[in-house]
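Heads up, the chain below is alone and in the form predicted alone; it's given as structure tokens.
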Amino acid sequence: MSDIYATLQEIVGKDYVSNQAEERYFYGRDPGLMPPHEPDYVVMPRTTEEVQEIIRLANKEKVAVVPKGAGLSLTGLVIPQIGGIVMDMKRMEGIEVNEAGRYVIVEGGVTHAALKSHLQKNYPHLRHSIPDSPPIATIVANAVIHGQGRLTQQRGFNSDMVSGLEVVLPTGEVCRIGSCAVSSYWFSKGPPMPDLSGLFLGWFGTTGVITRLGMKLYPCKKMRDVMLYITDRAELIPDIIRKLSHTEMMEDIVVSCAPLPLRFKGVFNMLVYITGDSEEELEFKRKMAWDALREYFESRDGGFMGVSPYMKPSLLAMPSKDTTRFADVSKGGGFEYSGPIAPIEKYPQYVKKLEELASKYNLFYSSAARVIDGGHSMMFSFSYTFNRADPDTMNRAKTALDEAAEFALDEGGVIWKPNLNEQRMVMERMDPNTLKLLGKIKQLLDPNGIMNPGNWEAK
């Protein structure tokens, strides 16, 4: 083991590798409910070549490797299940914008905050899809888990906006995926060639280490506004979403519910975001939204609520701070959610189950459902808080989330960024030949089984 430590020092320098208890403790857990497990080493590469050398060393010594962004998934995806090396990508910070092509190439450690700041300073007319996770979330990790952002309703998952990949394969070779494989431009992750990006996106680092990623950029409109629509009838939400998404005018649509504050208990709040280059454009889009939902105004089943100047800044913030505020509702600094991607028509059933589980296990709940890709599906979050100093509340939250995941799958959803237990639930329901194909791909790419062991592993 001392030989491995010495070799890692030779690769990245002594200041960027550790086997000390403090680092091993920190890198052995995340903010969610998954049990911790410490790595043997933490290493911070700076270049793709250093990543290659680390992977080659791990293959030689048969040591596990877990690539890590900010570790904010809440579902234990970068907890090293059998120890080994955690590869923290934060030193890989390069950003290269192709203004004419509207894409950016980022290295593996670039955060959403860093890219947002870079664009605002140098390319204020361009933007990217910013998730509601804390600003330190990394772009690569967010794409790997099929993350969502402020353009999800219009463009799909953030992984749908990927325009190319540079990957260090589990055997140490560097591979470029997409147009960048044959061109100096990173404008497409696949078409018109076979799309191989699916071998790496969604695999949680089990098929390679993404060292550079191309991400599409979009016009940054001069103005942005938010409308708040209120209804107390969950069964109407699917139709309301269909009517709003039919206009093709909305940047983002998010439906939330929670028992507090009391004035919102039993009420569903729909945040509808619009953008434009003039007040006239915004007003046109507001009118489109109002006209789309007029029948519900007339039947008194819902309506738009005025948003005060004091509320707007927090509602328009990117990323939203509501998620981190919710994490401390129980005064214990913990929350987790099971987030199925599901047909929008399932919203009423999911809300009912959310409340049933909260009552059954005496938990505080919340949910935020985001519309995906023009209304083709939604992400629904079963969210529960817990006190990290109280094992009982943590166990109750975990049990509730397990039941929520089972229910979501039974209702036709597919779990987003599933933890190990949820991955097993998914694989148990998966078409047997599809499951075999997953295994064959993983075996082909990672013959020594060193990449993030435990994830997407069929029994």
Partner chain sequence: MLELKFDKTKCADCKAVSCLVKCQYMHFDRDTARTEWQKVVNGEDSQVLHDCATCYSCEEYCPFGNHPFYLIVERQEEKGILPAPRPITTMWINQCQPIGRFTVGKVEEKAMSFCFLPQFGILAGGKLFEDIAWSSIFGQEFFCNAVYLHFARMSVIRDRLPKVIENIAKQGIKELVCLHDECYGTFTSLAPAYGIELPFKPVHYYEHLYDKLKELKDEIQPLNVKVAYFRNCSARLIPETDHFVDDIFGLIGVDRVQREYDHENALCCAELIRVSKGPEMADDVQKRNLDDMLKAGAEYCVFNCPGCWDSMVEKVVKTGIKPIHMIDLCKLAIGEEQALTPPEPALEV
Contents of the next structure:
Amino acid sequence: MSDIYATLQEIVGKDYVSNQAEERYFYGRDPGLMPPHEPDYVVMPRTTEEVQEIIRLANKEKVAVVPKGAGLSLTGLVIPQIGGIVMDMKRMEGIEVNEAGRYVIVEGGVTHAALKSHLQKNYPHLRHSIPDSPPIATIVANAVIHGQGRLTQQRGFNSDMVSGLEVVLPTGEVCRIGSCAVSSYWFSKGPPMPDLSGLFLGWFGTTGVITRLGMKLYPCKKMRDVMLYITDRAELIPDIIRKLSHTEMMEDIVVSCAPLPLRFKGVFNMLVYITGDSEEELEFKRKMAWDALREYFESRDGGFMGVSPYMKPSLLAMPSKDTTRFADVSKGGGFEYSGPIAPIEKYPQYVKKLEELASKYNLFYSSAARVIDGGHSMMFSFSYTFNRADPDTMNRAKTALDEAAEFALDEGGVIWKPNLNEQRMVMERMDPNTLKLLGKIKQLLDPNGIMNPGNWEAK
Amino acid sequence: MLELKFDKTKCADCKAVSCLVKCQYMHFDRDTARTEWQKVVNGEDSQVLHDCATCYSCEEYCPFGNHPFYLIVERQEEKGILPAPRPITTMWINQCQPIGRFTVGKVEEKAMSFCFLPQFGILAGGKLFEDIAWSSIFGQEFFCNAVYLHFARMSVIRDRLPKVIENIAKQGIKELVCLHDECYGTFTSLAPAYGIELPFKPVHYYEHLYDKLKELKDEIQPLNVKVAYFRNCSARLIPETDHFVDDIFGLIGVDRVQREYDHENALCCAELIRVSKGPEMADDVQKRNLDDMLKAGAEYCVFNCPGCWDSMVEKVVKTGIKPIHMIDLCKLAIGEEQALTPPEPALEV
Amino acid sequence: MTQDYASQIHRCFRCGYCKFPTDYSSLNCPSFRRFRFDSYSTGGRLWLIYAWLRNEIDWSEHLAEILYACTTCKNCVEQCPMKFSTDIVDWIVGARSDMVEKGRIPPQVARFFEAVHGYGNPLKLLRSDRAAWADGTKKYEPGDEYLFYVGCLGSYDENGQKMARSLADVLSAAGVSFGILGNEEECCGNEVYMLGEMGLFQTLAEKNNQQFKELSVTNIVTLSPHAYNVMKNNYHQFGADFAEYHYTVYHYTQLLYGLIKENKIRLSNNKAKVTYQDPCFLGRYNQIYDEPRQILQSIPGIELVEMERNRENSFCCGGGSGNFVMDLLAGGKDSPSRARVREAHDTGAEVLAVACPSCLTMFTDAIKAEDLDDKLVVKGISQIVKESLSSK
Ligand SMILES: Cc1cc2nc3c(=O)[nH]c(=O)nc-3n(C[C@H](O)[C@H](O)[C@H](O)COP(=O)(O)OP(=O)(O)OC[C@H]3O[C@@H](n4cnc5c(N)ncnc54)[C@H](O)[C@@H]3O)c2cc1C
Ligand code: SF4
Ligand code: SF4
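For comparison with the form predicted alone, kindly provide the form predicted in complex with the partner chain.
What follows is the whole complex; the chain from before opens it.
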């Protein structure tokens, strides 16, 4: 038995560390298309102190550490590129709500599922921004990759809603970021001080392990509803989004397109979500949405469709299971998407490319675009299914996604949760001084280069 | 090519112009009605073609069976007038397009058509269907396509309907009980209006229910309730079936309340009015209809069409009136349960 | 096993919906709840099976343990959003049967099969003692209305015997004509099936069917939901030409509720706050959720309170798939039975009612381990009904 293994057992207890082939196999992969690479150990710490000890051990032994939430980002961000330790965070599951201050402090492995049900049960008037990833996805990892959720249209990236961090630095010190560094309250991730949260958010665990995170909570209205808007002209979508977001009344706006089912063919479906504390409030918002788009109604270019009340539960569900079901539409157990964050005005070009690549590589496609922050940008997904049992479809999907990423960058977007190859594309285009700064920060924080090596490596 | 059997001379001689004068949604005096209708007949542009709510009612109002509504739809399409937004029209056309998937049960010479409405799978059970339950057809291949009357797409109907009829016949069906009266209307009104012959006999499901209830007479416990009947657009194609409503109500001890918006004067569910004319008009129509039911003291609102059910069910529930489909109402009378129930409020907050 | 799992199993996306109940309030796959490594979740198992099929990993005892730590509770079947969801447990059972065929199973599982094979029960107790509990209960004869199929836990386990005894007493009190098979009773084979030993299962099913036929059994009432499940859903595939000879299987809660409704069982006051555990093989496997509750609610004085996870979201006791003997999920506070008795205790109930002898034995141990002895007792519904029988 190696020293590292024995020490890890001492740190977390023997039930929570494994070096066996089965765990190494599973933790060496994610559901996406990046090639596997197995860790040497999988460990599940329970406390910040345990995380610290593991990090100190890793520094001493010069082995890599990859923090992992649910591993659902699909782009291989939790695949340990040079082996080492995968740190599965899911046993860190503490939740502490500050009701008056409208924020929650979650430990590093709390899932969206757990927070959602905790709030529903104990604080039904508060909510957080739930992404459509499967519910086992963790709050921290989602913020680490700048995820987006149901409240992103109104409030920005889920990472914009962070209100403080506790981080174990790559060298093992625990560090607090934001108001919680000075006060016992976690209301701000930086302001009015220098905002150091940027040293950790977006870094894919390469600058430390977040052990606790403050997340803003928002009013949970008593009612929600969803409206379905349809147009067949991609070029109108940017303006439709502008008009809808101008109302400042929509909870969320998501535009989808796909060749199947047939009711999707040749049209774009926009799901427009609204909330209210009374039927009157909802009705007012419905009317505002109608009024905002009256021009296209008159010109017959678009209109709202009735939504069967029997369809609403699945459309209103958070997260949306339909997003996950996409993985099985070709009965192959897989899909992946490249999801650039992009100017909304590029919607028509992106859709065109999406379809072009699908036909070039003979792939089934879909796209969902979520409006970010009142219309400053969108996340546009180029999603393709593949069959896990058919390497050829996997290759084709991978190639299509690579091309989509290049295209998205050329058209002014920035790749979201980029895989290694996409990170390289981004860094190649990055302002050289910015790139240098990135490298300096990384070197400063992680002198031994142990944290999630391979990612954001500015050469 | 299939052509509408329309007789210009009937309209020329018509004094009443009931088609337009009685219209619930456009308000013409007799003279303007005549002028506007002549424009439609002569293929000129008319306000009618733009303001028509596509409620099908004029098919019932015309005493000569001259198919004024079908003519409106033809003319709208000729002129490229879109009653509903184009993408919604496209969506409808694509969604119901035949794809070669024949969803059939163990079909016999007498069969039921579920149209393309899954609700009928829920409704068509129990004793009322005990001798036919398995013999059903469903889906695009058997879809009557009448819905395109709302979208100025008679061309789609002309194109698809003969094939649909052929598909039904190919199943060896001789007698088809139509659960959606839009199908029955298509086969008994629309098809003959275009000279399409039917190789099978369509039966309205009300007739089936009526016959079945008579057989089960001993099991009927009169319901003794007051109901408002919700008449739907396709009922206008087949007013001759309306008596079954009263016949059935008579058998099961139900009182059809007297109200302003019933029979010829009925208001439609307005869901397609919402899509085509906007929410103001739709809300007004729905509100008038609901207020009228309340005023008349209805305990139940009885639906014929699952489309109306979907668009109205939640609003009916809010008034305190109980929504129920006609089939379910008959089931209650023989001690069975309501199968199609209002949705749970979908909140997910 | 007709399910061709090998050609389908790659369809799992490892999304993890199967880890939860409907409201996401906790972890609901018992083996994932216990071990916490993703490898022990449904997706983990399916991916590992696929890897094994493709020779990407070798068989190991650890792999087999991961496979056998699944209690076949069907939470995953209930929750997986994919079209294949109904097949998941069949896939796992299919892979186990391949392992069995290749002779590559954990020693605990091998011992389970040996015991059933040699003794007719997994507890390795003597066939001649099978009816020791029965003490005068009459043997089934053609013409009796019901065959009371007792099962291994009811026959041998101390707690199971109490459950069986009470049921026999209640049935007698209600004047039901029934009999047991006594020492001739064979293991039902539900666990053997779930553990993938299809040859042994077939032998058991055939023997049982043969015996039922010889005795012209028309109605079977089982103590255990496991026996109910396998006889109702799997026996027709083996040994019995059901077109020619047919019997109806009931779980005892169905029968008891019928008797209560018909006033054949009179119940008197029994003041207690009770919560109820849905057994997987009654609930998720056979959608029987109401009768057990209706029985409890028919007893004057009983207040039925629900645990947070109930009905299709119920949390397995951890005993399924032979784990009531092998207990691969044992150990520590995270074992499913212990987590579940804590949840039962949180309702404020003083009685945890069960309809399954496997739940009974799992929870009896868990209550001890959790030190809840003086706060919570676990009882079979038959026991509660017997206690409540009106003397008049
Ligand atoms: C069907 C589907 C739908 C999706 N929809 C959405 C959506 O609507 N919105 C959205 O935002 N995303 C979506 N995603 C993407 C992704 O699943 C989510 O963003 C998810 O929240 C990622 O969380 P995770 O726990 O799986 O992260 P992981 O993949 O485990 O981790 C992501 C990154 O965070 C790092 N990390 C993890 N924990 C820590 C920690 N404690 N400290 C430091 N670094 C850490 C990891 O090293 C990795 O680099 C979707 C994915 C799928 C499969
Ligand atoms: S079994 Fe279903 S729910 Fe579970 S991980 Fe696989 S695809 Fe997801
Ligand atoms: S059957 Fe139960 S124990 Fe087995 S994988 Fe599914 S949820 Fe887990």
